[in-house]
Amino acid sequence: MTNNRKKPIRWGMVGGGRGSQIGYIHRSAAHRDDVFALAAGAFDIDPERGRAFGVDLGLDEARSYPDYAAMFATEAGRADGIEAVSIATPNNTHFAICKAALEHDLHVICEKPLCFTIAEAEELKALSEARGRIVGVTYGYAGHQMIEQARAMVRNGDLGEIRIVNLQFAHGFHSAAVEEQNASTRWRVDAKFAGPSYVLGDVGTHPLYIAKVILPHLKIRRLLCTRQSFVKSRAPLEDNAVTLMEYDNGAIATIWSSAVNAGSMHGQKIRIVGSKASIEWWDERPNQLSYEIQGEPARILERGMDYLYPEARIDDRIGGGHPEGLFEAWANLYRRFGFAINRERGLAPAGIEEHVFPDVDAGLEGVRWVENCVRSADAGGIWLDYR
C-alpha cells in the first residue's frame, strides 16, 4: 500500500451528525490512512445539536458551524482553512452544497446522487474543471479489492468476449412501510427530498458504477425500465425496478433495483458472462470472486492471494484469509480521493498510479442513468435511446 500524501488534507463535513446512517463511515474511512484530518463541520440542521456534536468529536467549538454557508465563508478566510469537504446530507441539498463548495475552491466528496438532473451534473462538472478541483462520489462498494481483480480479468481476456451483464441490488428491509417509524428512511421515499426515483438512484446506481469499473469499454446504447411502488404510499417513487440495457458491442445487461426483496439482507450481486468464462461477486461475501470456466470446476478466488493480478493487491491491508469489509472498502476510496486531491495540489509522489475512483463523471453518469430509466418507465416501459 502506497503512502499518497505529505500531510493530511484539512477536511470538513456537511451533515453526518448524531444519528446519521452514514456519517461515521465517512469519518472512519477518511481517517484510516491519515490522508484527511477533520478540521471543521456543519453537522446538523439544528445548529446547537450540530455544534455539540462537533465538540464531542474534538473540534474547536468555533469551527463547528451552524450551516455550510457559514463554514465555507469563514474557513475561506483562515490560513488553516479546510481544503476539502464531504457532503452527507439528503439528496435534495447535494447540488447547492457541492456548487457552493466548488465556488469556494474546495475539493468535494459527495454522497450519491450528485444532484437530480443531467443539466445540474454538467454544471458541476464544468465548475470543477474550471476551478481545478476534484469531485468524488461515494460509491463505496467499488473500493472492495476483488472489483479490481474482475477489472483486470476482463482487460486481460480471461472471460473472452463479454455477452451478458447481470446486476442487482435487491434488499428486503423496506418490504413494509418502515418509513412511518423511521425518519432516516422517510426522506428517501419522499420525492421532495429524494428526487425523481427511490431505488433506482439509492441502490441501482451502485452496481451500475461497479459494472463501469469492470467494463470501462462498454457503452450503453439503449434501455428499457419498468418500476413499481409495491408499498403504495411511496408512489410516485418506486421501491422496485427492472432495467434492461443494450451495450454498443451487442452485449445485454439487466439491473434489478429493489428494497422489497423480502428476506434478502443486501442482495447486491455482479455477474459478468463472457464467451469463455463468467465471474460473479456478491457484496455479502466481498473477499471472494467466483470464476467459472466453461467445462471446468468453478473456482473461488480469495482476496490477498499471490495468484491474483497485481492490481487486486494494491489495497491489501492484511494478508489473505483475514476478512476485510465495507469500512476497508470506503477507506480505499477515501485514500484514492486523497491521492487525486494531492496530485491536483502537486503533492502526490511522482510515478505512482492508483486505481480509478468515482469522480464527477461517475456522478454525472449515475444521474444520466436514473433520468433515462425514469423517462422509459414513465412512458410505459419502452426501449429508448440512451442520452
Second form
4 protein chains.
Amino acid sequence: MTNNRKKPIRWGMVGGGRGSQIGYIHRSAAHRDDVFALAAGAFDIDPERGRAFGVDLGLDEARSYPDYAAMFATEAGRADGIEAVSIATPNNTHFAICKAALEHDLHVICEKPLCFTIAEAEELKALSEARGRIVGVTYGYAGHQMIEQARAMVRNGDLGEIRIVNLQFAHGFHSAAVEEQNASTRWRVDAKFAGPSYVLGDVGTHPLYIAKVILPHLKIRRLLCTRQSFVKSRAPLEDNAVTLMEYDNGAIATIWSSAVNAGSMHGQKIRIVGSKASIEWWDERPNQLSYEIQGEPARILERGMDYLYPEARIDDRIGGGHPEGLFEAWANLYRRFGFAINRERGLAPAGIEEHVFPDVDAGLEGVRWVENCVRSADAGGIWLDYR
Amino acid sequence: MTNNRKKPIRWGMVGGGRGSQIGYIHRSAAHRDDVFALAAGAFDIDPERGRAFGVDLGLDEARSYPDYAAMFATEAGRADGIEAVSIATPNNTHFAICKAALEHDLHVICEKPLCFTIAEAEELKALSEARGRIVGVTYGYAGHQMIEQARAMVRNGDLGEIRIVNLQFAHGFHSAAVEEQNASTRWRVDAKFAGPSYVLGDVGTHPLYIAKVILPHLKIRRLLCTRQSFVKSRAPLEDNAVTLMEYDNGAIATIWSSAVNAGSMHGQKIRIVGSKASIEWWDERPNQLSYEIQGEPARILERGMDYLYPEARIDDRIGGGHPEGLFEAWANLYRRFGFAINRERGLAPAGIEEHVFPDVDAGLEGVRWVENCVRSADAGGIWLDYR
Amino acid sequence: MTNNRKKPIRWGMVGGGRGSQIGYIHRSAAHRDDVFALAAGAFDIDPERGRAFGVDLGLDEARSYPDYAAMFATEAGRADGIEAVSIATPNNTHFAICKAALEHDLHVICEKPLCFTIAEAEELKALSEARGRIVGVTYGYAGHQMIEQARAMVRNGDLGEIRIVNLQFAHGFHSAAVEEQNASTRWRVDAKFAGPSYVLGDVGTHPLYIAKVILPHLKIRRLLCTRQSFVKSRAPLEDNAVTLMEYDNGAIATIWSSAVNAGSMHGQKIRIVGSKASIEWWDERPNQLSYEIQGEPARILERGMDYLYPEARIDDRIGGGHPEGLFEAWANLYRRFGFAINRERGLAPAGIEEHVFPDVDAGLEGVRWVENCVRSADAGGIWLDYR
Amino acid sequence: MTNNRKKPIRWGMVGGGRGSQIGYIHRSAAHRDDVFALAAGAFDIDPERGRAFGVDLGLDEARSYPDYAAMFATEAGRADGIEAVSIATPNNTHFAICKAALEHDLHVICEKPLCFTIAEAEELKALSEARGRIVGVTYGYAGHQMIEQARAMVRNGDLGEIRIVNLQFAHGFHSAAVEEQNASTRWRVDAKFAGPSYVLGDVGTHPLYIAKVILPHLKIRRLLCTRQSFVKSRAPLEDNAVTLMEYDNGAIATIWSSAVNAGSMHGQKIRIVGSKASIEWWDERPNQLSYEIQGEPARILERGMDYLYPEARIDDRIGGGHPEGLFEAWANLYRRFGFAINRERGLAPAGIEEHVFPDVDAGLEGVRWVENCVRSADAGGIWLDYR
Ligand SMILES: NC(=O)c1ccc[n+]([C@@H]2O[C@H](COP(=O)([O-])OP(=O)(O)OC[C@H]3O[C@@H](n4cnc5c(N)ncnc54)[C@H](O)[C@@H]3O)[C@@H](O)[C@H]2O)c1
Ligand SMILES: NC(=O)c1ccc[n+]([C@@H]2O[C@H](COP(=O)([O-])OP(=O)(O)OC[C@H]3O[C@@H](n4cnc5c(N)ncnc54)[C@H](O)[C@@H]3O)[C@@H](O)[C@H]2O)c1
Ligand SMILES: NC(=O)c1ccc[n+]([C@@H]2O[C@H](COP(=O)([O-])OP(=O)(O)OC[C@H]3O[C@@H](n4cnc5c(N)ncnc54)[C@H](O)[C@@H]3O)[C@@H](O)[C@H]2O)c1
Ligand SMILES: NC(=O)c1ccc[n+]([C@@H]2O[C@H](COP(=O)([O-])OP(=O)(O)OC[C@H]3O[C@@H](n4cnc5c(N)ncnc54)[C@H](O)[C@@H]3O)[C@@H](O)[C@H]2O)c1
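We have the form predicted alone; now please give the form predicted in complex with another copy of the chain.
Below: every chain and molecule of the assembly, starting with the one above.
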C-alpha cells in the first residue's frame, strides 16, 4: 500500500466546512495515500467561516475562497490550478456545482445524490463525456474490501444463480424530530434542500449501489415502493420506506430505508441468496463476510486473509485480524477515483483495469431509483416498470 | 414448575407416527408436566405401522387404532375415553379430522394450518363453540418466554407507538429439489396435500402469529404479496414470498417467508420498531431479546432473570443462564392448552386468566392471511384490503 | 428418538423437593423418554413437606417417604421396589446416601460432587463394583450433542495434536453476599455443607468433565491453583479460582471457576486448541460449535445437521435450526444412565457400546481435582504433581 | 477533528521500509491530522532499497538516508532538521537507535518492546529526562476510543472495586513453523533479534498496557508465568504463555499470550470484573464495549455515541455507527504523541492535560513485565514478587 506520490492530483473542495458531517472523511480519504493534495477550497456557505477554515487546514490564504464560483474561475487561471474538486454540500446544490466544475474542466467527486432528476444526471453525464472529465460519487461503504470479495464470489459462481437480494440501511437517529435542534438533519427533511426524498436517497442508495457492485449483471425490471413519514412534520418527505424489486433474471429484492429504526446504529445489511449459497455483510462489522453454503457450516470470512480472492486483496493496508473501518473504505474509493483521474492525466499505473468505482452512471442510477420509488409510492405503492 | 398431575387429561394423537417430523415434540410437550397422558392413537397413514408404533409407545394394544375414525368412535364409547386429541398429519387432512374430533366432543390441538379456507375455519370455530370444546393450534415458537416478555413490554409502552414490524422465517433446507428424495418435503410442495401455498402457510404463519401475540391491538388494513417458485417444479406453490402489510395505526410490516434462503438454519426473526425503542428476537437464540432504546446502549435481556416482567416469568423452568429450547416452548404451549381444557373440565387453577394461546381464532387468522396473500400474489402482487 | 418403554426403570429420588434448584430437571430428564418411572421419593429435609410434595407429583402416598433410610428399607422389601435412585441433596449428604443406596443394591445417580474425599469416592467405587450397580454423576452439560461432536472431531484428528485447553465456568450471580437472603446459596458457601471448596466443586468440575469427554487420552500431570474469597465472609471457601494444569502430552490448560464474574450469565466456555485447528463451545449457545482451522474461515457447526459425526447425531430429537437446551442435555444423560442400568438388567438395546457417561470414575475424578486444587491453593498456589 | 497544522512536527523514520509489517500504519497515523510531516528517513537495513523507498514516498533524495546514524548526524546540522523520529525496526536494534536519537535531542516514538532489559529502559528514561525529550511507545490498540471509555468508567466507580482482570492476545498465525518461509516471523522467534521472549513481548504487552490505562491505580504484587514452545524449533523462545498476577488490592489477573491459538484472528480480549459490573472489549470489534451490571441486562456501548464519557469522545472522528478501525486508534496515539511533543515545543493547545499515552514508563513497564515473566517461567513457573 504505497503509491507513487510524486505528482499528486491538485484538489479542491466545495463544502465540508467546520462542523460538517462529512468533510473530514473526504480530506482524510483523499490524503490517505497522497494521491490527492488539497490546494484550494470554498468550504462553507458562510464565506468568512469558510476562508478561516481553509487557512486552518493549511491552505494558502489566496486559495481559500469565499464561494465555489470564485474558486473555479480563479483556479482555472493558475498554472498550478486544481485539477479535481470534491463537492460536499447539501443536496440541492450538487447539480449546479458539478456542472460549473465540469465546465471548468475539473474532475468531480460529488456527494450523493448526484442531483435531483434523471434529466439533470444525464446532462452531467453528457458534459463529463464532452469534457473528458470523470465524475465520481461517494458511495463510501462500497470501498470496503469485503464488497470486492462478494463481487468476486458472485462472478466465480460461488453462490449459484442469484435468487433473493435483501438490502437495508435503517438507522434510528431520527426516531424523534431531532431536526428541531440539529441543522445537519434539518435540511435533510426539507424537500427544498434534500430533493424528492429523504431516506430513499440519503440511505437507501448506499446498499443499492453495493448490490450493483456485487451483482453487475442484474437489471431491475420493475419495482414498488411504499414510504411513510412517522414524524408527521417531515411529510411529504419520508423517514421510512420499503421497496420491492424484481430483477430481469427473476430474482426478487427488498430495500428497507429508514431513519426511525429506533436503537439501531446503521443497520446497513446486505444478504444475497443464490441457488447454492448466500453471503451476508453488515457495515458495522465490515471486516467479516458470512458465507453460507446450503448443507455446510456457515463460514466467517475475514478481511486481509490469504484465502480471499485477489480482487479483494488489492486494497489491503494491514493484515487480517486488524480491524479496518470506514476511513479505509473511503480511502480505497478515493484511490480508485485517483486512478481514473490519473488515467486521464496519462499517469495511471498498469494493471488496474478491473477497478470499479461509483461513476456518473452510478450517480445517475441512484437518482433514477429514487425517482422510480417516489413515483411508485406517490401512486399508492404500485408496481412500475423501471425506467 | 410443578403441576397438579392427579387428573391428567386423557389424550390421543392422530399422525405423528414413526419417522414423522413433528410427532415426537407433541408427545414430549404434552407429557412434560403430566398435564396430558397419552391414552390412544392413530399414528400413521399405514394402519399396521401405526398400531405397532403405538404399542411401542406403551399404549394398550386395543387403543392403538388403525385410523382416526375408529379411534374417535371407540373412545367415545369408553368411560375412560380420550378427552382431547392432537392432529399431526399432512395439511390436507386437518379439516376433516378436526371436524370429526369436535363432533365427538373432543378438545382439539391441531397442527397448522388449521385448514385450507376461511369458510372451513369458520365452520370449525362454530362447531367448537357449539360443542364447548377448545381448538388449539401449535404455533410452537410462540411458547418461548421472551415472546411473553415482548408482549408485556409493548403493553407497558416500553417501545412507544409501534411503527415498523419486520418478520421473517426464511430457511434454506429446500434450496434444491430435495422433495425428489424426501417424503416429508414432497407433500409440502404439492397443492393437493399442502393447500393453496407452501412457505406462506408452512413458515410465514409462525412469525405472523408471534406478531399477533406481541401486538394484539394492531389490525392488518391491507397487504400485498409476491411469491416465487425458484425450484420451478414447485409451481404454482411458492418456495419464497414477500408480504407487505399496513396496520390500522399506520404501522408498516414485512414478512419474508422462504425455504430457499440457502445456508440459513431457520432465520425466524422478529423486529418491532416503536417510536421510543425496538426489540429484536431470533428463534435460534431464543433465550435472548435485544432491547434497543434510541440513544442508549442496546440491552440484551436474558430469559429467567428477575428483571423480566412477571408475565414472562410464569413459565420459567430453570434459572437464567441455562438455555431453554424449543421443547420448553412447546411444553409451555401445551400447558396453556391444558389450562384452557381444564377450565372446561372445571379443574383450572386460579390466577392464570391472562394466559394467551393460539386458539381457533389464531388458526382462522393464519388461514385468512394465507388466503389474502395468495389472492394478492396471484393478481400480480397488488394491494388488497385485508378481509 | 423413541424408546422401548415397556419396562421403565423403577426410580426414586432423594432431595429435589419443592423449591429446590435442581429437582425439576432430574424428573424432567428421567421421564423424557420413559426410560425411568418415578415410583418413590424422599424429597425434602422436612418430612412433611417432602411427603406432600411426592403426593402432588402423583406418587402413591405410601411411597412418598419422610426420609431416605425409610425409603431404602421399605422399597427393598417390595416386589415392585425401586431399582435406581437419584440424589439431589446438598453436598455433605451425598456420600452417606450413595453408600446406603448401593448397600440396598440400588443403581445410583448422584449430584456432583459425588462426595468430599478421594477415600470416600474410592469406597463408593468399590461398593458399586461389588454390588454390580452403576453410579452416575449428573455433569449435565456434557449431554449436549455438540460435546459428542467435539469428542469425535478430536478422535478423528481434526484438530491435530492438542496444545491448549481453556475452560471456564464463571457466572456472576454471587457477586454480592446474596446468601444472606437465599438458602440455596447459603449452604454452598458453608464448608460444613459444601465440602472443601465452593466454586471449584460447584462450577469448575463441569468443564473439567467436559474436557475429559472430549480429550479422553490426556492425563493431568501437575496443577497449580489460586483461590479467592472476594466476598470476605465466604472464607475459607472461595468464590473465584484459577487453576493451571499441564497434561502428560505437554498441553497446557486453564480453568477459571467463579461466582463473582459480575454480569455474566454462566460463562461456561470451552476452547480447545490443536496444532491444526481449534474448537470453541459456550453452554449458553449450546447448538453451535465454532471450528477454526488455521488459515481458513471459521465455521459455525450447528446441532442436528447431517454434516456432524454420527456419534453426535445419535441423541438428535429434532432437526437443525430448532434450538435444543439444557433439558435435552440432561435427558440425553439420563438415557445413557438408563442404557447402562438396562445393560445390568439384561435389557440393553444393541449397538450403543460407545456411549460415554459420567460414571463413578468421573465422580472420583471431580473429587480428586478439587482436592488437588485446594491443596495447591492452600499451600500458596504452588505446582503439585497430580495424584 | 481538525488540528492546527501550521507547524507540523518535522519527523523521520528508522525502519518500516517497503514490505515491512508496520511501517505503513506509522506513516498513516502520523500524517492523519498533519501533526507530523515526514521529512527524512532511513527505512531499510538495505541502504539502497531504503533510499529508493524514501524517494518513492516523496522525500527529498538527500534526506532519504542509508542508515540512521547518517540521518541523525546530518539532520542535526540542518535548520529544518527533524525534531522527532519513529523507530520501526526489529527489536534488537531499538535500544541503540533510541539512545542515539535522544542523544541527538530528538523526540522518539519507538516500537515495542522499547528494549530488552530494565537497565536499558532506565538508561533511556534518564536520557529522555536529561534531554527534555519524550519517548513514546506504540501500543497502538490503546488508542481505541472505547479504552478511554473503560478508563473513565473505572475512575467513576461504575464497576465497583476491581476483582478480576482477564487479558489475552492469542492469535493463531504461527501455529505451524511459518518462519521457515516468512522473514517477518523469522526474527521474532530468534532470541538474537527478538530478545528474551517471543509472545510475551510481542503480543502480551499490548493488553498489559491497556489494563494499565484502564486500571492506573493497580500495582502488580507478584506473578507466575509458564511458557511453551509448541513449535519445538522456537525454544527457548515461547509461542504460548500463561501469566497469573496478583494486584496489590487483592485482584487477580491472567494474561494469555499466544501465536498458536489456531484459527483465531487476534483474540485480543480484555475483561475486567468489578464488585458491581464487568466490562469486556475485543480488539476485532473495537467499536463496541460490553457493560454488564450484575442483575441487569448486558449493555452494548457503541463508539461515537453521546452517552459515552467526554474522555472517550475527545478523539471522535465520525459519528456512531460508522466503524472506526486500527488506523484511527494509531492516529489517536500519534496525536497524543504530537500534543506531548508540542507541549515541549511550546505549541500545545490548552485543555488536553488528561491525555494519557504510552510513554517511557509504559515502555519500561513492558520490559519489566517480560523480564519478570521469563524469570518465573525459567524457574519452573513459580510465584515471584514483581520487581
Ligand atoms: N456518502 C455518505 O456516506 C454521506 C454521509 C453524510 C452526508 N453525505 C452527503 O454529503 C453532503 C453534505 O452533508 P453533510 O451531512 O456533511 O451536511 P452538513 O450540513 O453537515 O454540512 C454541509 C457543509 O456544506 C457547506 N455548504 C453549504 N452550502 C454551501 C455552498 N453553497 N458552498 C460551499 N459550502 C456550502 C456548509 O457550510 C457545511 O459546511 C450531502 O449531500 C449528504 O447527502 C454523504
Ligand atoms: N408447528 C410446527 O412448527 C410444525 C413443524 C413441522 C410440521 N408441522 C405440521 O405438522 C404436520 C405434520 O407434518 P410432518 O412434517 O410431521 O409430516 P410427516 O410427513 O413427517 O409426518 C406425517 C405423519 O402423519 C401420518 N399420517 C398421514 N396421514 C394420516 C392419517 N390420515 N391418519 C393418521 N396418520 C396419518 C404419517 O404416517 C406420518 O407419520 C403438518 O401439518 C405440518 O404443517 C408443524
Ligand atoms: N448438576 C448441576 O448442574 C447442578 C446444578 C445445581 C445444583 N446441583 C447439585 O444438586 C444438589 C442440590 O442442589 P440444589 O441447588 O438443588 O439445592 P437446594 O438447596 O435448592 O435443594 C436441596 C433439596 O434437598 C432437600 N434435602 C436436603 N437434605 C435432605 C435430606 N437429608 N433428605 C432428603 N432431602 C433433603 C431439600 O429439602 C431441598 O429440597 C447439590 O449437590 C448441588 O451441587 C447440581
Ligand atoms: N505496535 C504493534 O502493534 C506492532 C505490530 C507489528 C510489529 N511491531 C513492532 O515493529 C517492529 C518492526 O516489526 P515489523 O513486523 O514491521 O518487522 P519487519 O521485519 O516486517 O520490518 C522491519 C523493517 O525494518 C527495517 N530495518 C531493519 N533493521 C534496520 C536498521 N538497522 N535500520 C533501518 N531499517 C532497518 C527492515 O528493512 C524492514 O523494513 C518490531 O519491533 C515489532 O515488534 C509492533
